[in-house]
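So this first bit is one chain, no partners, the form predicted alone, shown in structure tokens.
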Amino acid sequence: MAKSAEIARALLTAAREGPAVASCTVMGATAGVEVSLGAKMLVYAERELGGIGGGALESAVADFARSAIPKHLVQTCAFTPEGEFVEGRRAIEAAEAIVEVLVEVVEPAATLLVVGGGHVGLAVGQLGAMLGMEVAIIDDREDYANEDRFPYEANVICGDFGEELERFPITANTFIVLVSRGHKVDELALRSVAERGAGYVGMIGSKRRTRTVLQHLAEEGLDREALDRVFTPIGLDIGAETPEEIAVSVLGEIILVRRGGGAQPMSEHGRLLASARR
């Protein structure tokens, strides 16, 4: 069994330069059911560390554990003894025995790399910075990609956009949105960026500028795939008007992306008045 010393060291490691690991925790279970408070299990994408007193148990919630990794979620969930995932409230009143089992995913924080330094590149990374992300904003304007128009922590880099775009690292943990001045400045980024297997890449623009982009590039050549991938128009539909607002509809997409859900009101209310506003 692994000491608590190396768990927290590999957390720390997933934590500063991954991969990704979910950690399982167990915290609390109805009474009389043998398991130890505290136990923690780390799940990798091929292995375990530590553990949570073994069985169906273990099994089921390294198995939920291991489909939570590309979700990115955070989620307390309940198992019984024998391994079955319990699901709602009613549920889970219901069970004659529950463990309880924080699962939270331990990976470095994600990046956001705004392509275009105006206002809605200002706001949008601004938002980024708040939900945790490691911001990066290109722009190849001085005016527009200089530390003192940031508020915020975010590398800023000014530079001739294809080559700043070349050299910059791209993972599946990377976030891209395209919101620069102009479709021929959106075009070169996304030539430089559509293949290289980002997490997401959305580009700004109206249906019919940023079809003509699309075009173009497949004309290219590029991956018809690759392309389909791309978020475009971007963000949800809210009606977000102000740099402020499209930043909110941008980073909610992003958020969806990245943590799944159906992107619809929670509230009866809610989905009634979406619905009417269709």
Contents of the next structure:
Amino acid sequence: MAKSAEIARALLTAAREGPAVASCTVMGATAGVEVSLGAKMLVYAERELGGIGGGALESAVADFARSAIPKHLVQTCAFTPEGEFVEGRRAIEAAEAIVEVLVEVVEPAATLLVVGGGHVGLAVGQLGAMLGMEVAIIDDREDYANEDRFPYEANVICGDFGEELERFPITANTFIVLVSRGHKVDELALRSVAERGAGYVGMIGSKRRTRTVLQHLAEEGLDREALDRVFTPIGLDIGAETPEEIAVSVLGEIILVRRGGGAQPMSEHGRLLASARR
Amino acid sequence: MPHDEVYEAMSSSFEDGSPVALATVAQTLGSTPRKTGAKMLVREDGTFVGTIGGGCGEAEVWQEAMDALEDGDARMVTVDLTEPVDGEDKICGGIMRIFVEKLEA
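With the form predicted alone in hand, show me what the form predicted in complex with its partner chain looks like.
Everything in the complex follows now, all chains and molecules, and the chain you saw is the first one.
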């Protein structure tokens, strides 16, 4: 049994540096079910730390938790003491015995890398900061890349786009938005980041312009599949016009990628309205 | 959301050999100030790190955390934010279930 101190240190490491871990805590059980309230297990991609009492329940929770990591899930789940996942309020109420387990994925804050400090970059960064992302903004113009311009916490980098992007660490938890002043710069930036395994790369521009950029890079020999994964034109189709609205559309798309929603109005009425306008 | 400040405070309390109480939002219903997984860590001297939602029910949960530090029992606390108290409107209006546990190194 891992000690609380070891678990606390492991959670701190996961939150600061990664890799992500799914933390599982037993929070409740039907009277008479033998569990230890507060028992904890950390589930990594390939191992576990701690435990919640062993048996079928523990291995079922571990399997579930492992599949929760890529979904960034935070959810209290119900299992039978025999390890069967119980879904939905009605099924939970009907079940004879239930063990409640909070499964929460702990990982570093996602990084939002904004290439271009213009009006759109400013708004995208602001919204990203509001969503709890670590924001970095790159521009080569001092007027657009200085701390005073950004009324929120951001790592503002002023320098050559190519050099700064080469140097910038990119992981699956990095979300990159290319909204620079022109397609030359976007193309240069995309060349630098396209093949580096970012969680998201989006590039602003019309269909025609962005297609030209992708074509150039494909001709240069960049990986086809990586280029196919670029979100361009960028954002969700919500009719965004202003920089702030475009930021909502872009961050909406990033949330969609991160959380895996269906990108449709929730209501029947909203869906009909959207499809009528398509 | 990473809760690194909570985990950091927890680690350093353990290094000092002190226990802590951890309150974690297990479930929410309706409109609540924080969502599942939100955390507040309470030390023996009553100081705390993190939040489970500003004024809305936090004082109540803090008291439960202090009690848990005394008796050592893990508990589930239900905070009902739907009822106005003393004519003062609570701005939230949902129900939160919060798991409170004592943790020691």
